[in-house]
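Take a look at this single chain, the form predicted alone, given in structure tokens.
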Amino acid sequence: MDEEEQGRGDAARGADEGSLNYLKGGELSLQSVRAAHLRLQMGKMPGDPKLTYYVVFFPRYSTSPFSKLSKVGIRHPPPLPFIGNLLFFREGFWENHTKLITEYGPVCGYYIGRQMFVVVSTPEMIKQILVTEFSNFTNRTKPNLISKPMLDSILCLRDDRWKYVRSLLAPAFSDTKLKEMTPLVNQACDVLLCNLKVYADSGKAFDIQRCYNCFTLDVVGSVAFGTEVDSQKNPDDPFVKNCRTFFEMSLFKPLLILILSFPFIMIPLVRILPNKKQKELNGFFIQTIKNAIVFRDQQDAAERRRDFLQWMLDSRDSADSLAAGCFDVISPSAASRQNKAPLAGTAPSEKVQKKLTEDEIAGQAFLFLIAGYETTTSTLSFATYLLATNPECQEKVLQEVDEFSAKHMVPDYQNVQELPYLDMVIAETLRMYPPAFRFTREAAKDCVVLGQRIPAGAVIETAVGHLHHNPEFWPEPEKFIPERFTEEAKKERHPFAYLPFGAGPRGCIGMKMGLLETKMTLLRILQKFQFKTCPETEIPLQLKSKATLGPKNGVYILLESR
């Protein structure tokens, strides 16, 4: 018998005298697996049977999902026991999205703990997922570990729920209702100018990043909350700070290591377990939203503000009964319009009777902080970047603003609309730093889309970071190219190139209120100031990407004024 055979023997009899060793806490001891583990590779059974689940039954869960995606065709780099891919995402998803799609082809996976996940960037196969096929991609990811009132909004509502409530919300949005929530917009921009005007003033390097948060949740406050607060004089505000708390909430990383490996275990517990912070958190917004419903019910309709909770308390008031079948349909072929289309797999004359609850309305009113708040923060940091560092671009915006300004005293709804190349500012800002550059849905079950197989409960990522660097439909990607986005440019591209919202039934509702916001942001700045780079500028700008997209070190610049 050889050295290794005899080492194998001695390993195999001390298993036997001892294999079952625990260290404090009831864990068993590495060297006791490793022996058991030799035990078996000599067609020997461990001498105790809770050890034999451990090294039989332990390994072949840790790697039991790791199978279905090969099954079907699908390449994807090599996951980790227990936790899959999550490793090849540690730097975030924006550059690697690239690496996994370059290695694994247009259509690839990953695994997240035991969730597999499907990649698409191609807008043929995109399309049929957020259009065509619909009826079975159409919710998103299962919202396991998310709490009330973020539960009851409708990024997280599923079914048939989702397509009352969306149903409901879509006149919110209308252009009408729009018109009339543009003076709270003005009057957070009057704020963020004073407020600018002392940096202008100073000379100095700033970062305007900071200066832009505070001014969306000023927005967001004002709209959803029918809060007014001005976040950058009053940091102390509990609506302020309740909400930067949230965002800077996050998961103890070992628990999430757990949650991951053992999700029909960690998720109920997690569930149960007492978390007196996060409910402290989600007790005031939902509080909030209902002091404010008691408030206005109290008061006359005429004094009543017209912002979105106002128009959710119209809707639940209405005695008229909705078509669940009546969605705003985002078509990726003109961002700045939206058309109505039937839900697929829904008949228009379905009613449903039952009306919005006050956990529903607090649901929407925090959507609007969790899509408002990041995003367009992100948007107007990465737009004010762009046209400081591309000066021609930022002179042909001005001569446009000063037109406008020759014309209009005050912006409003209707005359910001001509404003071409500003559009294309903003088009072209959302092509090359989406701040939503991934979104998924999840299949219902298994299909066959275009001609590739796709299982039951895999959870379909667009990446759509990848689409707008793709230069198949945009040459030279990385420059900043405005006049991408004329009439012309936009009906020779695939209308499923460019999705800053997402698509189909389930895109971005909000997506006019997003762009309105940003649009008039920089019109107002713009009419005072202009963006200059200056040492501090960090070029090229280094990202974040973990959930939502954004600058990773904040967008430092000079303001001068006009």
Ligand code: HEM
Contents of the next structure:
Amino acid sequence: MDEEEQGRGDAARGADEGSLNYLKGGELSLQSVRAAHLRLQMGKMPGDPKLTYYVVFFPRYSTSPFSKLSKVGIRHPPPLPFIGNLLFFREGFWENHTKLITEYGPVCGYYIGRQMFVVVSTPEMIKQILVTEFSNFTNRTKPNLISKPMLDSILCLRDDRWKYVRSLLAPAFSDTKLKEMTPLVNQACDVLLCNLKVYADSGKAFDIQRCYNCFTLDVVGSVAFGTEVDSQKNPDDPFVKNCRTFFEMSLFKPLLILILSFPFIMIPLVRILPNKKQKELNGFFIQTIKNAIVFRDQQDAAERRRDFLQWMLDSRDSADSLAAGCFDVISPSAASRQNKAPLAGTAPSEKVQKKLTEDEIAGQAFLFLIAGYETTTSTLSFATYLLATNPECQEKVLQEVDEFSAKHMVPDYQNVQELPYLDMVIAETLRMYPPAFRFTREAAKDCVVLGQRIPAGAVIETAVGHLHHNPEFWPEPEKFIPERFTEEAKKERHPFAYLPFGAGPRGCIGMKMGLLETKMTLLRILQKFQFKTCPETEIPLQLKSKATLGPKNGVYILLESR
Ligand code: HEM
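Having seen the form predicted alone, can you show the form predicted together with the named molecule?
Starting with the chain above, the whole complex follows.
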């Protein structure tokens, strides 16, 4: 029996390591020990074998997993019983990742509760995990507490089920489909511009992040749920209200941290969320999709909106099957270099049926909300802050935008490719402030990666924020220099030194969509307005980083009409 097994008390026995029950066992034991302490104080200790058992074994249980990392030579801060290194990250992960890596090395670790995390921060090591050794690192952590519709989204799926659904969804994110979706994004931009004009005319400082929140929600509603709404003007619309409740209910904004990491400390927190409300919310989103499906089925094919929901419905109805290996993962040049390594076992080997159930369709629509909403809002907010505080860069963008406007009446999927400086501005924004700055993979088996032993069950966390600010790859990392992303400069760099969308077969499937939305929105805004700082602008910008990376207190600016 190893140390871990010996250390478990009665209350924890039978529970799986790394599962929710495992933590639950810990909670129960804590109560039992409190009671035991009380009884000890009352002099009832002698003769109670169960209590003796707890008193002897419980301290060991509380710290028993904490030898796993050091056994394989991975250094970490000293963990506290039960909570591990939770306190190390109480202010968030952004700066503390760097603190951890500086103190404990480029491959280091920490514990949250009883779960071990291995932090990797060098491009070569990250490449091994995300690409070369993908077959051992296919999944994120287990989604124990997640319910439908989130549970059915590819974010949470594992192994073959993930491969099947991912290959099914890839065509919906292809260039052709994005092209057809562009008018919907343009429509939402029209609404955003009307709303922004009011602020520009007022000449007063305002938090532009709030406007971006509404805009991004409008896009999600339109593209994924088939619902057209101006969420800024209609905060009481049921779709808007339920989306807001969804994010507010999640006390600690789970989004990518829940989805991409699922650290176990969140599980007890999620458990105390009012379940009835959660059920009602989930029911609302599933029903919205089901109603939309009924409506679409009644429409003539020619009348149907060309959106993400429709692609999924088409795939549901299609009798075709999809050949294995059509992983349209990440295609722009840097990204394709990130995928060159062999991906043995990444595609389903058999032909898979192009069929999705209604629940699964709801799950995939939902992922726009959980994976696309906050990331895109934060990218827009950060880009606005950086342009306002770097007026010489904004000037260059404005010039490019004016040249574009002289040539094109309406921006579309094709012509927005002609904005190379804006592309670089967005790329540099995502370097400085990557919204999904940490994402995970679970080691399925014990393995050795570049000479480093990694135990099965370890959650590998990529420290993208640290990587993007490493002066070895990014001289003067705190400076906003879009020219870092010229074609020549990109070729000079290690392709895994820049990972705002992750990489490999499990990288962000919505990358092109996120970039397109960000680019079209900035273009449309800068055709009419420019960003200015004001006394209310927070410089430097305060960040929140407990889940995704975002501005802590919004982005206050002035908007000037052009
Ligand atoms: C600027 C906006 C966005 C950023 C910065 C971003 C970033 C990321 C990152 C870092 C990951 C983890 C990748 C990995 O584990 O290797 C991810 C995964 C994912 N993202 Fe995005 N994302 C963005 C927009 C979107 C949008 C608009 C969608 C649309 C639905 C989306 C859908 C997804 C999905 C489904 C996954 C999980 C893929 C899988 O597990 O197979 N993302 N994203």
